[in-house]
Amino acid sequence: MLDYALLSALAAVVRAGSFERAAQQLHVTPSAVSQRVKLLEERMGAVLVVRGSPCTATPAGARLCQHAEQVALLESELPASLPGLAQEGPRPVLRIAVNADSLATWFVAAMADMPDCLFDLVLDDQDHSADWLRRGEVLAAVTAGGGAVPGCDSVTLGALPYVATASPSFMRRHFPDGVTAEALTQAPCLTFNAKDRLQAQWLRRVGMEEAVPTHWLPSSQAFIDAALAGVGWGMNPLPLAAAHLATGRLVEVLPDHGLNVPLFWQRSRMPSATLSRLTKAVQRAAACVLVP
C-alpha cells in the first residue's frame, strides 16, 4: 500500500520546486522532506525527484504526484456527503493546462467562480495542452482539438477570434504601397514561441507560404504592448487588442482577414464534482468571450 504521507511530500517538493519550500508547506523540517521522499524512492524502487533547481519529477514521480493530488481532491470532497467527517487539510489544488491567450482573457473568471480550490497552472500552447493530459499530469486542459484524449469528456467552449494588428507607424513604414506578399517578407512579425503556429495560418490564409523575420515574445500581454509600439504585426486576441483597435492605436493588417482558433475543454472522467463544478465555471467564463 502507499503511504499518503510520503506522497504529500513528493508532491509538495515536486509542486513548490525545492525540499525548503515543500518543508514550509508542510510544517515540517527539510531534513523531514528528504527523509520521506527518500523512503518512498526505497519502496518504489526507482528515483522519483531529479535534485536541482528546481527539483522536477522523473515520469514516475510525476504520475505519483497526479494521484496523490487525485486522492487528495477526493477526499476533500468526502465532508460533502458525510456531514459527520470534519474538513480537515489543505484545500485541493488543480493542475490545470491552459494557453497564454486564455488565461489573458476569460480562464481567471473561472478560477474566480472556485474559491474553495487553488490552481497549479501548466502554460502550453492549444494545440499542445493535451499532451499533458495524456500523460496524466493534469486534470483538465484548454485544448484546440476536440477529440477527447482517452479517460477524458470534452466539451466544446467557442472560438478565440485572432486579428493581425499593428500600429499605424508600422504600417507606414512596412507597408507604404498597401500590405503586398513582398512587404510582408521583410516586415517582421510576433511570435509567442516555437509552437505558435496562428502567424503562419494567417499568412497561408492570405496566400503567404514563405518565412518572415520574426520577434520571439512569450507573453500576451507583450505581443500587444510589442504591436503598439511597432516592433512588429502579430495576431492578437479580439479581446485584448479591441480597444486599441476603436481608439485606433492599432489596426487590422488586412481587415476582415481575421482568424478563430476554436477551443475545448476536456477533463478527467474520475467522479469529482469539484471538476464538475469547475467544467461548469469554465463553461460560463468562456461564453462571455468566446465566439460560437
Given for the second form:
There are 2 protein chains.
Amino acid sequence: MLDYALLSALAAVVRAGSFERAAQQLHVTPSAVSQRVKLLEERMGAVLVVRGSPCTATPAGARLCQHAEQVALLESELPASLPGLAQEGPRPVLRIAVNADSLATWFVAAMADMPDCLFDLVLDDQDHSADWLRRGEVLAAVTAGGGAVPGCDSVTLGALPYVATASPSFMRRHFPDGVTAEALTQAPCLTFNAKDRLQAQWLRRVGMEEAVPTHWLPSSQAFIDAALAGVGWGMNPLPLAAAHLATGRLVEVLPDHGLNVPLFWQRSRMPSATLSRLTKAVQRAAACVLVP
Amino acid sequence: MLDYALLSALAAVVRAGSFERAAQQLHVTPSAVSQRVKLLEERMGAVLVVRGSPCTATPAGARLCQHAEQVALLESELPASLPGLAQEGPRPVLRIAVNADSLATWFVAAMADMPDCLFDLVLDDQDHSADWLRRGEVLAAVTAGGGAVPGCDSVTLGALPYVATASPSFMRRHFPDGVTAEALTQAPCLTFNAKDRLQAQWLRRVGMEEAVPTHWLPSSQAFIDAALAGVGWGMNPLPLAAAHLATGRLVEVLPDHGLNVPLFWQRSRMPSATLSRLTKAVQRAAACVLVP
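So the form predicted on its own is up there; where is the form predicted together with a further copy of the same chain?
Entire complex below, previous chain first.
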C-alpha cells in the first residue's frame, strides 16, 4: 500500500499552499514536510508539487491528493460501524465542484446541513464542472448536463431560472426605442467568463445572431451589482434578482423571456455514507430554490 | 510593425473561447480565423492558443493579446485629439486585476463611472494581483502592497476593514465557554483559497499559532452566506457584514479585533487618458467605502 504519512504531507502542502504552513498543521518541521514530499516524488517518479507562491499540485499530485481525501472520507466513516473505535480523526473534507450561481443561491444551505464535514469548493461553470469529476479531482459536482460521468450517479435537481435584467436607467439610455437588434449590438452585456454562454443563448432565442459588446465579470454578486449600477445587462438568477425586480431597481430586458438551466448532482459511486447524506442535503436545499 | 488583423483574430479567439464565436464577432468564417491565428503562430514561431473548450492563450499568446488591447486603448483615444476623425471603433477594453472583496464592496461603482469602456476583470487575491501587472497581463490592479511594479504608478486607496464574524448559533455551539484557544482548534473557519491569509493573520493576532479546521469557499458573498448559515466563522469585509451585525444575525467572534487591509491602485504608466480617468473613478469609489 501507499505510504499515507507521505501522502498526508503532500495533501497538506497543496491545501495550505506552502511547506511552512503545512508543517504547522502537521506539527512537524518544514524540512520534514519537504523530505516527505521529495520521497513521495522519488517513489512515484514524478514531480507532485510546483514550488511557488502558493505551492500548487501537478496533475499527478492532484490525483494523489484526491485519493488521500477519498481514503480519509472512508476512514472517517469507520467509527459508525465500529462503535468501540476512538473517534478522534479530523473531519472529512468533501471536495465538490459547484457553479457560482448555485453557490450564490442554494448550495450554502446544503453545507449548513452537514456540520460534521469540511467543504473544499471548486467553482466552475455548470457546463464544465463535470470535467472535474471526470478527472477524479472532486467527489461530486453540480452540473448542467445529466449525462452521467463514468463511475458516478446522477440525480436531477431542478432548474435555476434566469432572467435578462438591467437597471431602468440603462434601459432608457440604451433602448429608448425598444429592444431592437440594432440597439442590442451597442448595449454592453455582462459575461461571467469565456465559459458563460447564457447571454449568447438568450440573444439567439430572441433572434439575435450577432455578437454584442461585453464586460467580463467573474462573480455572481458583482453581476447583480453591475446590473443595478447600470453597467450592463446580464442573465441573473431569478432568486438573486427577484427582490430588485419587485422594487423596480431592476427590470427585465424583455418580459417573459426567461431561461431555465436544468441542474444535476453527480456523485462518485464510492460507497460513502457521508456522500449519501450530502446527496440528500443537496436535494433538499436545491428543492427550496430550483423549479421542477 | 505587427499584422494587427492577425492579432485581432487571436484576441477574439482568446476572449470568445472558440474559433466559431470569434468568427461570428469578426464577421468572417471560422476557417479564416483559424488561418489568421496559424499564420501569426508561424510568424512568431510559437503556439499562441491552446485549442480546447474553451480555447485559452499560451503565455506568449496572452502577452500578444495584452499588447493588442493596449494598442486598441491608445487608438480609442485618437479621436479626442483629432476631432475630425470618425469615431467608430469599438469601445476600449480595460483588463484589470481586482481582489474579490473589492469587487464585492466598491469596485462596481468605479465601473459605472466609465460607461464608454468595457471591463475585463481578473479576480485574484490582493497579495497576488500585482503579479498580473508584473506579467503585463492587465493594465492596472487593486493590490495589497504599495511597492510599485516596474513601469507602474501606485496610489493609496485606503484600507478595507475586516471583522471576524459568525452567527449567534455558531458561537453558542462552538464557543460555549468563550473563544478559547482549545475551542478555536475545533471550530471550522472559512478560507477563500490557498492565497487567503486573513484568518491566519487574525488568529496570530489573538495569540493563536495552531492550525484550525477550515472550509474552502472562493466567493465573497458565499463567505457572508456561510457565516449567516452557521457553517463557519470568517474574516468578512465590514461593508458586507455591517447590516447583519446591526440586526444581530452576525456577531463578532472577538469584539474590537478588526483587521484593516490597506489597498493600492497600481496602473501602467502607458500614456492613456482613459486609464487616468479610470484612476480618478477608482479613487472616488474607494473613498466612499474604504477607511483612511
